[in-house]
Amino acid sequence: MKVEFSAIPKAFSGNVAALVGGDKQLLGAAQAIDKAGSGALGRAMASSRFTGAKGQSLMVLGQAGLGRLMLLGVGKGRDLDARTAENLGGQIVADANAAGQTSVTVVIDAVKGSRLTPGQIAAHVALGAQLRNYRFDKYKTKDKPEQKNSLTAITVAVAGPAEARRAYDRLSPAIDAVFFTRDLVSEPANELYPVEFARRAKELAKLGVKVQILGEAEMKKLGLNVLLAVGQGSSRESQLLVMTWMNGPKNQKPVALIGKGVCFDTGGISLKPAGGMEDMKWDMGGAGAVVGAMKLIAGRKAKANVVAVCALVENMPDGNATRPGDVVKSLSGQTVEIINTDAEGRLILCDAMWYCQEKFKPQAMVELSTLTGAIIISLGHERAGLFSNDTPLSNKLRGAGALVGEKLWRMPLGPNYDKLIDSEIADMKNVSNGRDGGSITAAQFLQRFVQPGVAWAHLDIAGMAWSSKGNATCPKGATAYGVRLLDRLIADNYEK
């Protein structure tokens, strides 16, 4: 979709979206349109429940010279922050596509009380519009016209369009990064398997990211036995994807990002029920988010040192698959009794985390994974679960998530939970004996592979990587949750 920025015109035509403050306060463009229409907008608001509150919208037809006029409530000025502006952009696009519009002009007036300038508001509106206009339809051959996105152009009219364009150019690398991740997560498993995932990640080399891929022979030689145990039932080779972006001070220890990349999860010998198993193509959502974050960090030339390691496997059942009860030695030297082969994410992550710490000596390590269904029972699809051994890192993540609309909720850890994964014949088992605290015991397992002095956080994004409903800036499907969160974490806390 083409985005343009222009000065506010003296007269309006075509399809227009205009802002309204709380208590039905018409702002500049809406005031002018209302005056030209002899108070038609006031009468329309009086006959509806629209008050201009944040998130409200009202469609008004029949204004002279206009196609469809969309009034957008921004509430009180202090309500209009960056995230709200992005939601406005998404709201406009969703409405325009539903109505079959091909173009729309959004008029951004100054909003008293907002901390954003009109140019900044305009830039975030344009960003939200682009994010909402995503569609994964590469395999559709008989798409009906009404199912396609009709909107091809959006003009954002604002006083000072040059400022808006500069602000938008700073934000726009997020679009390609988010779309890259959404594409990865949306792909079916017959098209996106570990080797293919790694191949696509090589595209980041064009941005200056150093990309290294370890195959099974290399991992076996190094001793990543637990990771390999998960993928040994698949005919597809497992991979370890290693990416580095070292654009910060030479003496700065890197921040490490770790991603779970189970390109398809049958559960292995502990086979999942058939119903809904097709959704397990997105069990690589954590790795997808990490790759997208690296694309964004490199795309905006971040002045930071960041490394990323993604464990890529398929979890399949065959005669060579890992059996429940098998004991495997991890890269760390600790042994794991694999009680349930469907608790595979923590198995591939433990070796990936240890490899990363040994090789890069990071100051902090943040891991993302669609790890447990238990976290969805706890938090639904509103927040990802956050587990951490470091309160400052936890607070940084929560702050970054709040700013980009990717919310987190910190969950507990503790010795009594940790005892639940003690094994009688090995150092640990990969699940406890019961279902209690399933997301917590999974985090406790991972914590056993965090080296002393490393600030660590585990984000369980099982309820956030895919949306059956969508939201203001994301249609239903892959969300790319974590891409902007990780980038904001780096930008606000680790750039020099």
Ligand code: BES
The other form holds:
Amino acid sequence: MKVEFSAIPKAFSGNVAALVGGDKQLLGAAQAIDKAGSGALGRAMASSRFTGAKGQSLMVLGQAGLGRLMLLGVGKGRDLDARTAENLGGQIVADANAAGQTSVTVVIDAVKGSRLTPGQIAAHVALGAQLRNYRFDKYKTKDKPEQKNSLTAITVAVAGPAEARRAYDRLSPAIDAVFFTRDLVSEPANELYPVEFARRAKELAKLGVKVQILGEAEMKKLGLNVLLAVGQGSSRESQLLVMTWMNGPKNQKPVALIGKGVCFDTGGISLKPAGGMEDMKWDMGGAGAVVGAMKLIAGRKAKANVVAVCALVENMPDGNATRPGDVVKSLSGQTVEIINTDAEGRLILCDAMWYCQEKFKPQAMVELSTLTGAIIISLGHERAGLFSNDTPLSNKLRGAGALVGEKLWRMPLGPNYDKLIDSEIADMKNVSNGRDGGSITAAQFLQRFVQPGVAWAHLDIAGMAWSSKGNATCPKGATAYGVRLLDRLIADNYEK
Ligand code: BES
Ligand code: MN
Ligand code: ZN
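Okay, that was the form predicted on its own. Show me the form predicted together with the named molecule next.
Then the entire complex follows, led off by the chain already shown.
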């Protein structure tokens, strides 16, 4: 979809979206259209519930010279922040596509009380519009035209279009990165398996990212036995994807990003029930977000040192699969009793994290994984669970999340939880005896692989990687949660 910024025209034509403040306060464009129509908009508002409150919209048809006119409530000026602006853009696109519009002009009048300039609002509206205008339809051969996204162009009219364009140029690299991740996460597992995932990540080399891929033979030599134990029941080869972007100060230790990339999770010998198992194609959402974030960070030439390690496997049951009760030695030297082969995320991550710390000595390590169903019980689909040994890092993550609308909630850790994964026969087991505190015991397992002095955060994104309902800036399906969060974390805290 093409986005253009223009000055506010004297007269309006075609499909228009215009802003209304709280209490039915028509702003510039809406006011002009209302006047030209002898108070038509006032009458339209009077015969509806629309008051201009945040999130409301009202469609008005039949205005002379106009196609569809969408009035958008922005509520109180001080509530109009970047997120609200992005949601407005998404709302417009969803409506325009549903109606089969091919173009729309969005008029951004000055909104009193907002901390954003009209140019900034315009840029965020455009970003939200693009993020919503995504569709994964490569496997549809019989789509009717009305099923496709019809919108091909959006014009954002604002006083000071040059400022808007500059602001948009800073925001827009996120679009490609988010779509790259959504594509990865949406792919079915027969198409996207570890080797194919790694192949697609190689594309980042064009941006100057160093991409290195370790296969099973190399991992075996190094001793990533616990990771390999997860993949050994699959005919697809496991991969360790290692990416580095060292564009910061020479003496600055890197920030490490770690991703869970289970391209399909059957549960292994601890087989999952059939209902809903197809969802487990997106059990690589953590790795998908990490690759998208690296694409964004490198794409905008961030002045930071960032490394990424993604553990890519397929968790399958077969004659060679890991059995419940097997004991395996991890890269760290610690031994793990694998009680439940469906708790595989923590197994691949423990070796990936250790490898990363040995190789790169990071100052901070942020890991993303669709780790536990239990986190969905706790937090639903509103927030990812945040587990960390470091309050400053937690606060940086929460701050970044609030700014991009990828929210987090900090969860507890502690020695009494940690005890629950002590094993009778090995250093630890991969699950506790009951299901109680399942997300926390999973995090405790990971924490046993954090080296002294490393600020570590684990984000359990099981409830966030996929949206069965969709939202203002994301259609149903893969969300790419984490891409903008990680980029913002780096931009605001680790760039000089
Ligand atoms: N990938 C799943 C977690 C998951 C569940 C993600 C639902 C997204 C939606 C993970 O590998 C898993 O199977 N976890 C088990 C852990 C249990 C065996 C301790 C779970 O949550 O049931
Ligand atoms: Mn599992
Ligand atoms: Zn899993």
